[in-house]
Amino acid sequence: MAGMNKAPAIIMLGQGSLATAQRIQQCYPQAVIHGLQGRVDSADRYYAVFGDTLRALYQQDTPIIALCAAGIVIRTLAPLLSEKGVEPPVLAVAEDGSAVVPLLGGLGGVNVMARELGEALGVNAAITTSGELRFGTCLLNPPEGYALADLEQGKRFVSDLLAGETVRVEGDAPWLDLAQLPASDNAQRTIHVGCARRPAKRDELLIHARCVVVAIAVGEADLLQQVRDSLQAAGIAEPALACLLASEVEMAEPSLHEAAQALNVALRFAPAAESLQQMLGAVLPQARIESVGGLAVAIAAAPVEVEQLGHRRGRLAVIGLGPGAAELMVPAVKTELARAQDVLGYETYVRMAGPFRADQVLHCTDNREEMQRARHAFELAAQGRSVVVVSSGDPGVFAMAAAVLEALHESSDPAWQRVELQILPGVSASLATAAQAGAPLGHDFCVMSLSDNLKPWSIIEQRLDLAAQADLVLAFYNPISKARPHQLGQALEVVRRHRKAHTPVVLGRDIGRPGQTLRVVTLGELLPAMVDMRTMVLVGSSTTCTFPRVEGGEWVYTPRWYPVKP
């Protein structure tokens, strides 16, 4: 995929561009099709405002393929444009696929993408970059595994070649064999490819091969400075560093991750060995290994394939999808779903989280298998995989976050403890229902589950009585089911001891999903038959108010003030 770190976003403004979007997605299977709400019927995700969406994707460094006029994209992104070289690829493609125009991201591979899209759509990409047109490659954007030493020097170097200078290549650069460079053995200009530290020269384009791996271990020394000192002592340029390698028993050590982040390289892990040299030799047996400054440095003959070296730290994210509508899913959750290799959860919720790529593995289980699901998630993440456990609403509200933490708390497996664990929030059903109704949770409120699967009914009744007596707004999850049809009636009997019959009650069914309904009744009118398992019940306090909406129905809110008794 043109060496991209992120899957592209395909932006549709109208249904007429769907066929082109689907052809592009065949070229980039991981790409996500974004469709404008109300104008696009078939998309992976939907958005409401074109400009906000495009700018957000650009700022997230997401490659953008916009199926619209180039001018629209230019005007939208113009306020964000700054330094060339720090932007994602951005392309405009005609709705019918008849034109492919690379706009931004020349150093991010936009012209490579343009050629790939042109080939997929059967058109010539409108590439205008002089160097690429002349030489058939972008010298300023080497392929994956190589890094340009100095962008400004590179620009001057390419300008010299365009002005008629010839060039010779030193070092191993297979991709340049196919380029149409003005080559000459006697050339004054040189492209040098290697990993050695070299002084900058006006007549040389220096490209570093990422063929160096440094094995590190936690100690008293500043790891970042230790790596840099070791590279300097070995005569190796820092951009030639492909990744850092550490023992898997130190996987959770923050200093290792901080050093890798500062060096902008991957951090990989391998089984512990007697020495750093042995650990490094086990994963790079053909490389030349040196001991420098207390670290082990491996120099391979070619760029290192980082994904084939050891394994990464496993990641487990417990996410909340919100009530169901795509626009109510928080961006961090969408990002996590896009990076996931494995997705676990109750099948209904997993399907809500889609669509998924062909390479993503879905593990769907029954809704009552929470602990088994949590343990399975840790087993997968401990193998170095990126794992997501899905909940509806918020994962910390009667959902999977507690089960995952309980599984970790009970585990004696050190590999589970080393997994990177993150809980990502979602819009809970109570908050989504309240927002539809107005602000019934505007003052203190209590959230309760009426299910007695995991706690005795006597505890539920006791808590209901105390919460109702405290005059808290009440939010009921799991209010009724076929297995316990009588419990909502019993709960209402408890609440009615402390609330008047005119107390407003909000019934939100499938809020955020197709077919959602919202109904406002009084506590006196409320019957268990009005409620099912998919209904959120919000019972007001003594201060909760209602008033008519102009378009019909009622607004419900609980004032933030509270009457003070004399």
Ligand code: SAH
The other form holds:
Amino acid sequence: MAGMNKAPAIIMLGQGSLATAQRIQQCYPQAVIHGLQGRVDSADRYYAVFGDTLRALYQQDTPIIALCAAGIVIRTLAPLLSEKGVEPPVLAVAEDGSAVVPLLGGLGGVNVMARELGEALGVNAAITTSGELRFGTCLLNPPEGYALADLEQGKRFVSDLLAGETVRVEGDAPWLDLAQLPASDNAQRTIHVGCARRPAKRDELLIHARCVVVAIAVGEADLLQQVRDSLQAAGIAEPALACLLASEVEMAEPSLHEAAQALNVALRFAPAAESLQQMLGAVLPQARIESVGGLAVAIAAAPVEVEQLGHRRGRLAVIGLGPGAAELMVPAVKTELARAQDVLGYETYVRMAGPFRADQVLHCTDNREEMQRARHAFELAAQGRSVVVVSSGDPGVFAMAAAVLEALHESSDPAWQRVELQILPGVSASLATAAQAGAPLGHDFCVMSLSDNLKPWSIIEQRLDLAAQADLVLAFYNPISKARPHQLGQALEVVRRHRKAHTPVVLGRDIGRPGQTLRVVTLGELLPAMVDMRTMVLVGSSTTCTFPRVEGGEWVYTPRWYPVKP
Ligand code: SAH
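Hand over the structure of the form predicted together with the ligand; the form predicted on its own is what we had up.
And the full complex, kicking off with our chain again.
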């Protein structure tokens, strides 16, 4: 369904609309219930500010089902309305489910959603679109697999029909079988469905069926131009192009992806064959195949089901969740989690990354199995899946990104090399802790893990000694654990050789998570018992200082300057 390729957001302002929200979620199992923090306690996600949340969802093209007055939604989105061409469906639904009002997104399928919701809630949808009321379908919003040639001409066409003109359908338009069109065999007006390249006639609603696939390969020529030229030579309209197909050997070639992106179609892959024509014939045996301008063009009898054609390039994203709080997760990571088919990681972090939809597969593993997890991620992505590996904080800081790259570096499997790999950053624990304390990392600093799981303790002691001597602020990850209770004491002994007892130390525990604590002590007071494996330790340099803050406690900062030695 057009407009619904993204899971809808159900917005709750109060607990009173929970029953309605849940009935809507049964209708759209992928929908995410967003509840106002402090007012709602059984949502999938929580938001603090209604207006910002609604506007952000709208701008991200997310279908919105708001369980509140239509007026509130209109006022909230009003500033964005004039800027936007395409928009997601936006509906207001009465708290008690007694009214469904489609507000925006006529071309995004809002009326289709309104009908579906009306049916689910047992009420009539408040549909006001004349064409839709009269014909039972929005002629300007053909279903997936079809594309309207010209929206403005289409609007004129619908007004003509509303004014009493009759219509006849040329070509295959199965979705119109159920519509109540003023049909007549000798009508002047026609709805033409096809893939031929020609201008729309004056009295025609031209709809392109996306039944064409072009097979491409890397070469000297400008691919985009080559595809356009082949379509032209074959007499095919560009919107009839369903997708591009290439050999899986060329899966990682940027020029192929650029061409698909420029044409706004998917790029699918098939096993290499002797010729492009053969490769295309193997995945579309029923289609007519022509060789044009060095490429192969397949014309099928009906719209091509792109998701069923060959397979797509797999994707592996290593993401950082930030310290824990949802607001500290970067938007790119949220988007990545929404598109993931498989999610791998240490169970605590996978849970932190949720909630997930029923169709997303979670692979929770123990914290120590990093290399195995990285290899598993590549195996899944090499099958064409969208895979996410989660880390807390930043994935490149004592976390999964390096393990994933090591697995790739060691592998000779060409299918692994072709996976689209991306690392998405997060707010690391040292930065999140520092921000709460003030600016202890305001000057040069050094980041270390005190765990000797993967490096000898002697190296840790040597680095501590040198970093402390260099007067760098020190940020300690993995400061202590049950398996190594005595090492932090040893580490602090090394640091104390170079730092005065009054040096400020920041201890951040579970920062950005429920029950977080922040403590500022001095190096002289610091005891290993104040620290556990969920704590971040920031040890100041000779210039790090503190002063009281009005709310209580103190600010800690390290000035940007450094005194000149006499
Ligand atoms: N990739 C993570 C670090 C993983 S190492 C990041 O960038 O933050 C795990 C160590 O990070 C823990 O032992 C602890 O020292 C620190 N840590 C992780 N999350 C934390 C949090 N929310 N609050 C305080 N320390 C945290």
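For the two forms, the rigid core is made up of the largest set of C-alpha atoms that agree within 1.5 Å on superposition. Numbering follows the first chain given and starts at 1. These numbers come from a predicted model, not from an experiment.
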property: Cα displacement of Thr546 between the two forms, core-superposed (Å); result: 2.5
